[in-house]
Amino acid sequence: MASSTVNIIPVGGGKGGIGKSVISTNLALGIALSGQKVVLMDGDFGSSNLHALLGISHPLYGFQDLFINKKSPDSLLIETGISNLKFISSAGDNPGSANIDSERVKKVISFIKKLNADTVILDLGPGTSFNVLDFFNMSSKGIVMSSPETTSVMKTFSFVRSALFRRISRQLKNLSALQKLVDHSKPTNADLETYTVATLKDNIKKIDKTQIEKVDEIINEFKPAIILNRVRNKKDLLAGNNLVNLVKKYLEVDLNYIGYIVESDRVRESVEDMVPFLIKNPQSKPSENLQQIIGTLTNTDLHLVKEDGRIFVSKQVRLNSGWDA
């Protein structure tokens, strides 16, 4: 039997190779060990590697056996070897499954619903096509990863802001004059003013200013949160804080800066020896910095410790929320 509501978090961004898999897996693997029931899932159907990371070399099934050997949901679940923790592979070596059509995806998102679970971590594939920002908008409260480097920094913003659009243009999509005006999913030029809120708004005024009013609603529900992975120093810090301010000047979303990962070798020993960091190194820089967004994210405070082999958890439930605030 499912869990009546099922916390769904995505975690998107729109550049490859910023570690989101990575920090994906820590993730929920520090979300299990709080004593959550957690399924990580691979979202991105082109290229399925987020095994690899868990020690696992070759999943038996993975979400085409939905479609093509009619499998039943629960036969894709894996066990991971760690407790509380299953894993969903996407079997991305299956020709043409990164272009999952429009019902398929239906079909996935009604499938990440039932499971029985108390959150799912969605690792999503990079980039802003429909079927990423139709599974990043499962939930208002995704996650949205960048590095500091300012191309990072933009591809992070221009996801946000497709995102966005295509919230909006699924909730009008029976007004076919509004569609033209948010299917700006994919700007072409890098010009933020083009495609600021603002002026979507001042054009919808235009056509039905009517519709003002749902679109503000839209915008309030919408609260991804950022973290920023590979910090090497302060300067490198402040690129969260950019991009929170530039998200609500143009966006009027307020993006929630949850926290950030240090640039480490830890993590990238870890990635070579398929053994998630958090396990691997509980008392790093990167582990620790991972516990106190997993805090912020559960509401707890987490500390893990590795002692003769083994990791002891201790956890302390918080009296105030810092997510819902």
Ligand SMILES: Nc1ncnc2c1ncn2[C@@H]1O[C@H](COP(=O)(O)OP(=O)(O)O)[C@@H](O)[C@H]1O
Given for the second form:
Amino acid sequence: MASSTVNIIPVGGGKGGIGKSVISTNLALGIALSGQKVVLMDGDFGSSNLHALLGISHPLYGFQDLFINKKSPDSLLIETGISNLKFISSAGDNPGSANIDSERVKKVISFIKKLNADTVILDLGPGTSFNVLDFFNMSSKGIVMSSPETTSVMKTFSFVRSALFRRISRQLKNLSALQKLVDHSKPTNADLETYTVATLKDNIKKIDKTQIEKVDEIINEFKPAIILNRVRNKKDLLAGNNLVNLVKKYLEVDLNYIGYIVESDRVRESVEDMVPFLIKNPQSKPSENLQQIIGTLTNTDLHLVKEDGRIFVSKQVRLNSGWDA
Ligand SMILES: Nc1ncnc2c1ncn2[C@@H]1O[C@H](COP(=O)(O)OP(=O)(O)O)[C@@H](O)[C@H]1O
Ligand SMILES: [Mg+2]
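Would you mind generating the form predicted together with the named molecule now that we have the form predicted on its own?
Complete assembly follows, chain above in first position.
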């Protein structure tokens, strides 16, 4: 078995209904079609519905079986009909499962790291609870999503801040006074300029000057990507740049704007039909947008074509990506 580490891509964002699940599903599918071994995992423990997007109506088992039946990680993988793509459900009969405790979070995290896959896409639930943040922080290059509305942009900004502050508080855990500063999970617009990284650093300096270098290190290694979804026009696209600028200005973090997906009936229809849009309509606008994003993530040019009901995949490795137009 390959000993290289799994590339984990958590997908989060402040608000529900911005397309995390539908984009995660199609992203996982597209990366699988490009040749990688992919596991898509439902990380929305409260209201899991990811299986439905793959056309699976009743998953027979889920990750909860880890705790109940002590199953081996690979036995929890569900076939999807796509050879390179496996699925892990979180659908279970436990209504309290949204609030899995930190012990279980740790177990799930070590479980994910042991999966036999090139890439794991982890679709997260809404909000900024510590569960969600700790899953998001499994990688320093997770994906955050937003729609173009200001409320969504602000929620996603808060999500990035909460994830960053959580990183800082966990790595500087001897500073318990900090916990209060960083446990600020529901900031409002009014907090925008008060709870910035600059304020945080000032406060840290008052407690322990020597920690600032470490804080800068944590900030520098945090490089989430952003996908803007439900874009209707050129002006909407600016919301992505706006978010990048806000995050740079107030959090000193470089967000990587990897692309956008248009608002489209093809997406809605695919959800209703329980068939990912990338397979249903590979040449539709949202599919083209997503292929572009997958190309960026995998450093390839991915191109899907459907003929006589069959999908054809062509893929070219980008040799000198630095010189692309
Ligand atoms: N690009 C899009 N165009 C049209 N509808 C979309 C798009 N993205 C998401 N939707 C709609 O939004 C609904 C919610 O998406 P979902 O992925 O479940 O959001 P989340 O996981 O963030 O809560 C989908 O069922 C779909 O109908
Ligand atoms: Mg969801």
